[in-house]
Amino acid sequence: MKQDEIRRVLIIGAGTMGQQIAWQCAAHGCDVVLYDVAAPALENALRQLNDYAAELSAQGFLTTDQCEAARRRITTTTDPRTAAQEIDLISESVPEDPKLKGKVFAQFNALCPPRTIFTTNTSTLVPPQFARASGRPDRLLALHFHPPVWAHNIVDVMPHKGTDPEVTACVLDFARRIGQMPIHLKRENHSYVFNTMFSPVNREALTLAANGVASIEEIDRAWMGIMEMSIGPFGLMDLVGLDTVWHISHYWARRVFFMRQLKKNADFLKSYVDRGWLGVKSGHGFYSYPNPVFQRPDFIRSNQ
């Protein structure tokens, strides 16, 4: 398969990343099926897609006509058989659990055409953890996006040892076709490129807050002031989604047994998730949205 033959894309998982990947593919001419097991998740996704259309049109990323055309290319379903019909490429964004990912891929391996390429948007796992379970390890690799996909348009492309090189080449070309700048990893690496650098910052920021060393605002203020950044670690975690950050933290806390601090950090995050404070997408996380205090001109200089 060549990249220009990828015309129909299936997005598995209608959370923030699934929504954004769906929009990016549709905006670049693909027919997109957005699948989730939960109908309410799809209903929420449709509302969010309309918000993306309004936002991107207002910001000049796309014209109103382009947004309307992209929106028409996206359909939703909770039926896996309907979702799998004539699909050329899958992008999977389900929670960070290799058994779950393997189970989902195995289900769609039985339903999709033999040509279908399987890609995973996992943030910290690597394809060999579920390649065999997928049923088509030679057509499986990581295609990892960064939110917001249309602005932070760097995407990690990471095959594993069993991935067909022609499939990797096809996905690299496809990434460019949908407006992304692919980073081709030459070897497997948990967390890929940017997240490998960013994850320790997240972890240490959470450690400082969970241990009561400084407030969330002060930790972000330190990072933003010294690094001359417009957003800090906690603002970025809000952007990613605190449920996603918690899933990642919880997964590794259960596996790195000598790091009690990881569990403490995961529990700290869980206190926000349990309240429904998931970040930007829920209107409240570490900050309140749409106008978080860290965007104030005087945030770095203020200690109030």
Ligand SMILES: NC(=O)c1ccc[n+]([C@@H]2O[C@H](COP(=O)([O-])OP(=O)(O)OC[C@H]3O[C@@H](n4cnc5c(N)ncnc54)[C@H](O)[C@@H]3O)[C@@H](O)[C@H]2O)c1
The other form holds:
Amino acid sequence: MKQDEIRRVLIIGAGTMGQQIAWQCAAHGCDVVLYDVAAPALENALRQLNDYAAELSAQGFLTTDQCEAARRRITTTTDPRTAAQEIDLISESVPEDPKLKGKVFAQFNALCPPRTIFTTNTSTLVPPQFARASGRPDRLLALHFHPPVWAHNIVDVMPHKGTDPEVTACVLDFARRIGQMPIHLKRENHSYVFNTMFSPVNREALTLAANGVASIEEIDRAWMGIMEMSIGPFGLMDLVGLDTVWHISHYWARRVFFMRQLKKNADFLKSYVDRGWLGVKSGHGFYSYPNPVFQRPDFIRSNQ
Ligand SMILES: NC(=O)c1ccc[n+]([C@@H]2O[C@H](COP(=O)([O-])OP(=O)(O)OC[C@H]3O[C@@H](n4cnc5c(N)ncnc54)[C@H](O)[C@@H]3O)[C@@H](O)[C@H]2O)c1
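Next, give the form predicted in complex with this ligand, keeping in mind that what was shown is the form predicted alone.
Let's see the whole complex now, leading with the same chain.
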């Protein structure tokens, strides 16, 4: 299959990432089916898609006509059979759990045409953890986006040993076609490229907060002031979604037994998730949204 034969894309999971990937593909001319097990997730996704359209046309990135055309290309469904029809490529964004991802790919392996390419947006897992369960390991690889997808247009493309090189080449071309700059990994690596570099920063930021060394604002302030960044680790975790960050921290805390601090950090995150404070998506996380305090000019610049 050639990249220009990828016309119809199925996004599985309509949460933070599924919505954004759906938008990116539709804005670049693909027909997109957005599938989720939860109808409210699809309703929320449709509201978000309208917000993206309004935001991107207000910022002059796309015209109103282009936004409307993109919106018309996206359909939603909770029915897996409808979702799978005539699909060329799947982008999976369900929660970070290898068993769940394997189950979802197995389900769609039975429903999709043989040509369909399966990609996963997992943040820290690797394709072999669910390649066999997918039923088509040779057509499975990771295509990992960074939010906001249209702004941080870097995508990791990570095949595993069993991926057909022609499938990888096709996905690399497809990534370019949807306005992304692909980073091609030569071997499997949990957390890919950027996240491998940034995860230790997140982990140490959480350690500082969980151990009561400094407040969340002070930790972000130090990072933003010195690195001249507009957002710190806690602001970024709010953007990702604290439930997703907790899933990842909890998963690794159970595997890296010698690091008790990882469990402490996961418990610290859980205390937010249990209160429904999930970050930007719920309006409250480490900060309150909209207009979080870290975006105020005086957050890192003294008036003196
Ligand atoms: N949030 C980020 O910034 C980010 C960035 C890159 C990668 N990722 C990865 O993307 C994946 C999704 O993360 P997210 O933040 O979008 O999660 P999310 O919790 O916002 O959304 C997950 C969605 O999957 C749906 N879902 C659950 N089980 C399902 C099933 N069996 N079939 C179909 N849909 C199902 C849920 O209803 C929910 O709408 C994870 O693997 C995560 O590690 C997240």
